[in-house]
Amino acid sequence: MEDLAFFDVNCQIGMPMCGSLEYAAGTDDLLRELDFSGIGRAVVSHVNTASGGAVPGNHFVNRALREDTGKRLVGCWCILPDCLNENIPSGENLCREMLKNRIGMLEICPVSHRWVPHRTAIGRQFDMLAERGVLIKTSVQEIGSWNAFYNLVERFPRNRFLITNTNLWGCDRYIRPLFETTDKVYLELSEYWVAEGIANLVKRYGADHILYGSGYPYWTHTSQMMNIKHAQISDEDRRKIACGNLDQLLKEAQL
């Protein structure tokens, strides 16, 4: 088997309102804890930005980022619909400003946040995202439910959305029919925990739309580690799934 370089599509970074058993505080614990694992790099929001709301969890990061000095992580950001005139720029400017701050992908949390996902309040934007290639990344918990995840992609089928902590115990029988229906849709692995699980999915849909995540610091870095490393898959399908999808992805977006 080949060496792996891991590339962490859902690293929190910041210290829990609600406690964590472990956590980064901020930057240079974060790099410490990624050296510590066998981690490249990482695509880091922060870790309240959910309980906490977007703007500050988007100056949070945009922190980190000023202080990550060797480039490891980049950012993602949160938005909102565009017609609250919140601090959190919008239209091309949004694209702009990603780009001048490290920012690779958005996030969206629509049920802590308190608005609807839906064409009325945020068409406008996720148009334009879907133009430039962004992904945006989305949990179940965030988004609400599977069947609410469905209806986002079917109201948004040109955009590309990232689907993150999919609870645990297998999420089979909610992502294979995405997958055999839309291109769009990209799973992260933290919450993934099935027996032969990413060796299946592998086969039958190919490795390019599974990506390592971590989950951090609700779960460890290593767990997912593990599963990929010793997943029945080639060594390019592990390859794909560790960094080289996302990279793709990122370099895709343009901003």
Given for the second form:
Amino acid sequence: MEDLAFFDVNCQIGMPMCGSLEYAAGTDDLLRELDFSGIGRAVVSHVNTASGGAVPGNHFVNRALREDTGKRLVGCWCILPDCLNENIPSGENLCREMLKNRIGMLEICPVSHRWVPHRTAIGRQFDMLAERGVLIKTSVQEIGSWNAFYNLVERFPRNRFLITNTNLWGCDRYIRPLFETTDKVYLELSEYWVAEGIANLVKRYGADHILYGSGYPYWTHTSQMMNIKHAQISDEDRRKIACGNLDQLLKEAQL
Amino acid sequence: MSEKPFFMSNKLAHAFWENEFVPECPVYDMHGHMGENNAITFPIASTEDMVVHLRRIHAKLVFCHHWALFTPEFTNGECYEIVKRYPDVFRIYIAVNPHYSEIMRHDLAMYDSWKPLAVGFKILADYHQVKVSDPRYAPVLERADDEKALVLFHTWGGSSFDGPDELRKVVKKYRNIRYILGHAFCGMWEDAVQLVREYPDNVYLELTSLPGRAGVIETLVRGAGSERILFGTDLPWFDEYQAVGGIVGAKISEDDMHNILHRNAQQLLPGF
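Following the display of the form predicted on its own, present the structure of the form predicted in complex with the partner chain.
Complete assembly follows, chain above in first position.
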């Protein structure tokens, strides 16, 4: 197998509010870390977006992208219900600004940002994002629970959701019913470590909804790279998980 | 990219990247399980499936069966029968449940006959909800102390059952046991390092669930030294390749990697 390229869908830049053994304070630091790990590209959000706020988080993502002259990074902004008129683009303008600023996907942090992911709060925005095929990232912690994620998927069946940080100690009983019933949910692998789990998932559901993500700076890039490298799956499926699925999703987003 | 990635610049990482196993670096997994569990669906939980996974990476596993830990009517004798079928791949820790003293007495009576496939004991205080310093563990700890046996403790940062303060009481009392601190007091890295520094001859930090946490391997190696660190995965919870990737991708020397992945364990388990 030659030239297995990795495109990290869940990478965070910045100095964690409560400290961390590792972090990338700025763009150069992050690029060095990606170089060390052999990661070609990464979707980047800010490490303090949940704790510090969507607006400052997006601000620092924009700065990171401006400093990334080699264009290895793609941005991930965080959105809020637009009735609040906070300093985040909304409506059709959101997509225009995303395109202009190299933002490829979005995230939501309803628990930390104290809003409720119901249609009442964000229906109009999510309908537009569904039309455009924009991938929306959330973690189990930030949506609140797997139950809350199920509710989100059922309320917004046309949106594409990436679920991240699914907990080391097993998520198959949560994720597999979703894979059985919808093609709009994507699994990020930073905390999916179960032995032979990747191959087993691919055998049952195919590789199209599984994406490599590191969870950096809390998790390393390398451990799941090795897991994917030696998963007993076809090289084509391996390529999809490592980078192909993310490339395709970003390409399909109509910004 | 401007620099060579870890799997090109580091000989051992390169070997694991390019090959399913590396002959000069067998993997000794010092913390495993077997069998189904309440909290998770395992793709591989059976003995045979685990053997296939382990042989793929040339790993050997010391395990304690889930059922023996969580369902006392499943006996350590049954675990011994499993290990007898694959002595080249497995060793066992005798499951210790402090709520069943008769089973404990029986297993201690059988222990000699289960050697050398049985290499020591496993104590899971957080789950059995009995502190490791509780006298109910004393028969096992006294025997282990007499024989300088291995005892794998589940440990976790902040736990009142098997956190640093509790383990320190036991380590201070039983000076000959070879302690394997499973999960290395997860989250309380300084306490883990400190305990090794206080008792450098017989306390080891074990890495289950830690490779993959950014900066942790480097912190433990820097603080305790790679000679005091053992590899583990909780198999079938975590994939051997995921954990090996966390070791060979860490910013430590290749000598440290060899110590963690096999050398230290080979010293503890001669003939395995």
